[in-house]
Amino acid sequence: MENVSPVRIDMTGTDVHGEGEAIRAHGPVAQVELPMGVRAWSITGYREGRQGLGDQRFSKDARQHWTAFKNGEIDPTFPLIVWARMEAMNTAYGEAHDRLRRLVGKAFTPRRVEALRPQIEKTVTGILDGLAQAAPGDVVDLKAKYSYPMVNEVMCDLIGVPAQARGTILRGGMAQVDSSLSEEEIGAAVGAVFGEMAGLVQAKRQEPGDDMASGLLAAQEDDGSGLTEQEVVGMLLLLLGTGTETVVNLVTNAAFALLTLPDQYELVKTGRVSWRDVIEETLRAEAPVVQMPFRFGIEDIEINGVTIPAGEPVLMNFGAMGRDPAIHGATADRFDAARANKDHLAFGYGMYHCIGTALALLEAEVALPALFARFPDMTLAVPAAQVGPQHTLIMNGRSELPVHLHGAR
């Protein structure tokens, strides 16, 4: 079965759901149309979405498993090829992803996620403290000082990147997720911030921390073979990349959605859901991630009486997932933290599933209480409506969250 009208993906992201709908509505499992031609297909059901991530004939390496790709058939100024020529644990397939995913793994064992709860809870205290400061009717962007500086700063210091090297490292990474800038743009970014990080990685062989960089240098397989530079620069970036945008849109969407939905808010405060049921109904209804790119097929692969080529692009649109009405019927796309089902897919299923769930979930679990018990009275400073989309095909957020604290507590 073939989508003979396929949606076209606006990659200015301005309405992330709404295009899910529409994708959607040719099935959950249905053909896309991406710049310059580019035919993918993006999964929109939750049920065809687990099938597919589970399913290990799904390879992430464009650079074997892409058929165009390989074949040079995709015009090299295409707004996605970056996540087509880049090499990480994240689009390694079989053996070498397996490899990279237990080294990078033991940084994030229950045991020493939990050991950085003091650290978390320090940095969001400070943050808070500073935002306190500010002059009664003064408009605070909660996402720019509040989410993104909090979890910056818990991944930079997990990683181990110098202060002076982070606004550099931190700018390139958001690159790679904005699918609005021109390949020049990206290009640039990108490779500012391989430089900084390989910087990082040399003073690290000279002067080893207790920090993830050092770490991943120091590890060694059974073997007795250790890492390339290639594959530790690329392995700090995906991880500094993956962990920080997607816990920002997680903090500030929940946080918007409380500031906009008053019985949600009453909820929580009243202690009918908790703080876990506003963090899980938030990934189902507004997933970090929307579409992430890509997979493909090392054969031809039937989900849901749809046949996906071998060797065609596809896309996980997670944000479609988590609304899918098949599984939570009329009110899909409703947030509601007392539902009883918050089924969804939001870091994944499988061999790719996010490394870094249990330090995402315990950033907002720590980020969201402290900031509405310092400040209790917040309110949006300016109309709902008027908090735009963040411009991006990948990622689902907001521009800014702009608020009146209201004074601190």
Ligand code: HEM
Given for the second form:
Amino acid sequence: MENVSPVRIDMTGTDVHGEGEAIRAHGPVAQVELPMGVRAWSITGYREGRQGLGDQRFSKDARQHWTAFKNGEIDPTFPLIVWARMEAMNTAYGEAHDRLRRLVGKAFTPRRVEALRPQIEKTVTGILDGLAQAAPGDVVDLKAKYSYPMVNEVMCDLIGVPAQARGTILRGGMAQVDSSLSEEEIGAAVGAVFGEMAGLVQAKRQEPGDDMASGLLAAQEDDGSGLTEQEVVGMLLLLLGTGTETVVNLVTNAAFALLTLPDQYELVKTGRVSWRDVIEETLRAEAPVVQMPFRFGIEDIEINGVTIPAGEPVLMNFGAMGRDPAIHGATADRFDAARANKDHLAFGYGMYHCIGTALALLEAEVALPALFARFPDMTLAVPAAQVGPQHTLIMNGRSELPVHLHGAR
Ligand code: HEM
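To complete the pair, please output the form predicted in complex with this ligand; the form predicted alone was given just before.
Now the full complex is given, and it begins with the chain already shown.
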């Protein structure tokens, strides 16, 4: 199978779906080129992705398993080097990863997620009340004025962040997934929140609450060991970094789809599809995380006849996997909440699968119906083609979502 692809990964994410298609043209497992001539692999096939994601021989720990990085062959100015240097659960491998995952699982329970529901409803209602004050004809950016404030509040409620620290901490969380920032900028944003987080953890040690920070401090293995304070701080930063922009994109992408596809809005308005159908179709066709750096085989790994050599970087293209014609046929690219099969891998699969899935779905299931119930006649304020992409290679989102809230009640 032809797997040598000339596709250069666009760091500015101008057309993530077009790029996924271009890679797929070279097979579901193909080579790609990263900036500064760094060679990598990209998996765009759904079946191949599932196989790779479920294969325990793929590590996300560059420090142990990326051969060129270990050999000092990756230039320090390589724009994705932060992903190689990152030390967190999502870049740990084997027992080191399993341990962190077990401990965070003790604090991030289904009960804790479900307990957030009334708070999410209250937050959503409060933001919608504020939006309803907009004068007729005003242009409101739903991403900045609805999705972001909603998700920010939910994450801070989850973690137990006091009001005065919320701005700083959230900026740091967002910076971690913004690949348009330089390593220095990301470092500065993360550094600024570190003090806040360390202070928060100290405060929760003294006075625990019913929140994630306190839950992580209390989480213990069977032998009584737990997370160090440094690990708790790291975990909270990881949750902010992974749980904010992703849900913002899910809510914003779903709203954009309904605003631009009147037949789809009609389907949900008339109850022929559910909000959950809309959310699942958004995850399939507009995966909020388009691709995530990096994985490395700890040995040569064969997928669908292609051998990925040990130690080479692999990108999982979640966006393309959801649009795989081998699974979804000729209409794979079309957003259709009524389609029977909405299989996707937008939350990953296997040992690194998303720990925040239930929370993300809960937020979207509260935020979307409430938004469209309050402003049922809402329209885009600019032509759809003018709503630009987010300009990152990792996330699939809109830069903004300007609307007229006509018909606000
Ligand atoms: C629509 C929203 C979300 C999407 C699309 C999403 C997507 C993903 C994906 C694709 C992965 C796997 C990455 C890989 O295998 O390389 C992942 C992992 C992860 N997600 Fe999410 N996520 C979402 C929301 C959240 C939320 C709300 C949280 C936390 C509050 C969260 C926390 C995490 C963490 C900590 C990991 C790493 C898991 C590990 O390393 O074991 N995510 N997410």
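Keep in mind that what you see is a predicted model, and the values were worked out from it rather than measured. Residue numbers count along the first chain shown, from 1.
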Hinge between rigid parts between these two forms, from A337, R323, M316, S147, is S147
